[in-house]
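One chain is shown next in structure tokens, namely the form predicted on its own.
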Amino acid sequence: MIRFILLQNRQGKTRLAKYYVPLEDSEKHKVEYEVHRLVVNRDPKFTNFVEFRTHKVIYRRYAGLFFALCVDITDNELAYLECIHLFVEILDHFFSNVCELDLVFNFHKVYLILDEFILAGELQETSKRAIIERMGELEKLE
């Protein structure tokens, strides 16, 4: 199960945070700070999986952004690494070469995309085509 998803830039500014387990606001800020410190200082030649408290953080860096998922210790790391890549591909398709400013100014659409393929901390949809078609339908409604 996915505990939380974080998108942070290299400076540690959180651009997107979605929690699937209840946490206090102070604990959320602490977690965001700890995860950033954990992934930003990590050598690129190491794996993209790191233990975090009693869970695992799976992360990937795209340009200046770190996409991080915190999952249960027994979950498959490669499946979630592919999940991050799928999310980036969908964002790239939806925003035509996505950048950090797209995430800042269109955060509601980013959360909508995220909700299309992750539901209650579990992968719901893995088809890029199906998600993009659904987003197209939702765009027509606006």
The other form holds:
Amino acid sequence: MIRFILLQNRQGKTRLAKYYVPLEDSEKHKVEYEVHRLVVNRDPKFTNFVEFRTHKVIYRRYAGLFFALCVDITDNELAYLECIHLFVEILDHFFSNVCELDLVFNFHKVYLILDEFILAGELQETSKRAIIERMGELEKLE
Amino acid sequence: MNTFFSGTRLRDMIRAIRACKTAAEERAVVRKECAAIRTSINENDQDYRHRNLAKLMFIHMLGYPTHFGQMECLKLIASAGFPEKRIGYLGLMLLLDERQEVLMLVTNSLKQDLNHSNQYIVGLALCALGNICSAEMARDLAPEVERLLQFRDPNIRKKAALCSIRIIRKVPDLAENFINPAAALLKEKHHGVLITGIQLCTDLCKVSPEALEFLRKKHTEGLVRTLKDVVNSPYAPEYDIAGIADPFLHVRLLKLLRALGQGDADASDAMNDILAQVATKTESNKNAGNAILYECVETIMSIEDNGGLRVLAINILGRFLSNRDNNIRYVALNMLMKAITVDVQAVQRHRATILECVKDSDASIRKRALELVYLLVNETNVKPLTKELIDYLEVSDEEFKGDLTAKICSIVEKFSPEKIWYIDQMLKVLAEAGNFVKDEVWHALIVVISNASDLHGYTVRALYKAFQTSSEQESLVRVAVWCIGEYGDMLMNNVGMLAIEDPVTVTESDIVDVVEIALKHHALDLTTKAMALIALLKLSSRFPSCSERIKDIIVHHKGSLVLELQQRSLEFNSIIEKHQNIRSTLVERMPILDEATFTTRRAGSLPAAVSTSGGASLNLPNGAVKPSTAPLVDLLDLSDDVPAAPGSSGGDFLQDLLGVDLSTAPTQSGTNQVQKAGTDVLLDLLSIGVPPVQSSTSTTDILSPIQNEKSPIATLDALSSSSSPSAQATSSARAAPMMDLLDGFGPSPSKPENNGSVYPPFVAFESSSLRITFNFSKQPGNPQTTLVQATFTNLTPNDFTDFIFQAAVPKFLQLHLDPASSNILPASGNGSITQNMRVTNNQHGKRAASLVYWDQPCRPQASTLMLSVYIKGMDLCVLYIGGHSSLRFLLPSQQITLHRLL
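Moving from the form predicted on its own, what structure would you give for the form predicted in complex with its partner chain?
Once more the chain from above appears, this time first in line as the rest of the complex follows.
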């Protein structure tokens, strides 16, 4: 199960934080800080997995952005790595060539996309097209 | 309509925040925005509600408090339009979580929205419920969600399936309602619904045995067929990743099959073919393929045994392990940890590669590999593996050394074939990474050394050599200093030389050098320095030629700013200067430390969770025969007298033994102090000359063997170490009367008669203002009663008027205080006051009354004789005299200690 999803830039500014487990705000800030510290200086050749408290963080860097998933210790790391990539492809498709600024100004849309992709800490949809289409329908309702 | 259109738009706020150059500027902008939003909330402004909330979400993401917006979420959720609801639910998920009471208010809105005619609104409600549902909400809304599992639109069905997962995680009792609708989802063709249905079934299997049984019986075949279809499906652009159709679905299916196959031969049998197909046909050049292989291997390892499949799986792991991609190697190591329970030999074959992974530059891989190596060690390969690990210790990263040393120490303790090897390896680790070694590890080493009497010489020489190169490694220095203190003479004379050793030429002064370096080294801590002082005291008696030099070093530390070092120096200096006659017995070798007691202590103090690294048992076949006399164990078992002492752990125990319990003492709670006080009994004045009764069980009796010891060694050793040396006492019968002890301190030493009436007087207390001398006597034929004559002398230039002396004793003693000879104490020692006390011990022969030093903040022992002095007109008020470190009072030079007390 995914415990939380973080999207941070190299400076550690959080661009998206979604928690599927209840945490205090102060605890959330601590977690965000610690995860950033863990991943920011790792060699690109290293594994994309770091142990974090009793869980592990699967992260992947795209330009200046770090996408990090915190999952259970028994979860399939490689599958979640693929999952991050799929999410990035969806964002890229939706914003056509996504960049950090898109995510800043349209943060609420990013949350919406994520809600169509992952729910209750589990994968909801694996088709990029289905999610993009769904987003189109939702946009029309605005 | 764009939601964020008019006024200070969301976009403008984000721009303004981004334009801030400093954190202070940002705070100012945010404060202004928050103020505006608050005003707007107070005015109940409907038009901008959703925009305000969107802003608040952004502000929340930056880390500012936004609780005042919580109610706005609820209002938006309650409004009719989709855009408002959307923002409301988003805010609900971001700003609130399941623990907030506000959430109770939203249950009703959720219920309405779950039944809404607009399926997009139903979707919003399901999404919010899936992400923040609490147990109460789960109970209230489960029927709605259950119904939605059959909704016509697949988008709703998949959301409902994931919502159900959350519900049964929160309330497992609800699981049975979901079994049938969940199983129905397994027949879906829509990937999204199918994958969520599979996940729901996997979770159902976890919480409900009935669900597991039902799915196993009815759906194993169907799932195998589904997996077959997915594996063999033609190219589907919608789900294609690296040439594989929906690897996520593969992974979820394999996971559910694992749950069904585990512990059931039939189900396992049904999936063998497809697992073999997945394991052999899946492309392994891309991450997606490897993710499937990885999941497949785990399923093969978990389901009921099928030899052929397991070989296949182990081969895949072997391939993974030699992959250049670190991620793949990482998961291989991860999986080999599981494979080890299935087939140790197969994993052992990869030992060399795994050992290489321990040396990887990536911490994640190193950590996994180290765990795996730890599991691979056995009696036959422990030596080469340990050598590799210790060699690597020299070059490893600083941050990895902690883990690595812990594992090496644990391996060495667990599998050591012989003591000498154990000691060798531990010394290597200490020399290389002594600063990372946990206290209990070097404590255990000292216990082992103490028990290996044939290796004392060898060990102390090896430590001496190691010290020359690694004097920065704290725990090496501690062990070295301890051993030099104990076995320093063996170091010099090459005693107990082993064939493998080169002889060393070491002079007495070289040895003292080592201890002096340890004492003066700036980087070493108080415990080490305190141990060094004890070692010096011991050496001073063993090396007469260096005695002067040692005395100088000790004198030098009398001015130490650290109180503990100062105290010890003062005490030791007095012993060296004034008590030559008892010094050699005082500093005799420690008795052999009891391994069994230490081991149980240690095992008891270690939490179960760290058992892998703790390695509790010292499994040394050629261990010295441990002393088996029961009283000895009793004595070592310090906490027996205070059963609930919270601080008594293995570590404390050995620290007590070594007399190094410095850092903890001042901060420990009262209970622990009591425990110490209980063991600190020193002067059994009132039971002197009485045959001891060892059979009774009261607190003091545990300590009573002190009375019948040959020499005061044990008690005086308590100067530095608290009590364990008294273990020696049991071994010997009483040879000299206890008052020997006081000889050293009394101004006029004289041999007491055995059951005689006169004991030498001694100065109980002396400061710049007052001296108190006690004379003890016993009447022949009345051993219960001790007569104490106190003599007070005023050392100040002023007379003391209204001088009152008071004394208090525990209940089992009776005190009779005669009137003082006067209440005016003349100045400058021109005359004195005497006062007689008669102390009767009602339980004479059963309980020993002791004069025990009462240190703050501990409470006096029940058997403590407290003597207090109260002198009117002066600040000097209470004085407790007695044992342990308090001997220091009896030494007139130690006024600093006294000032602390007075």
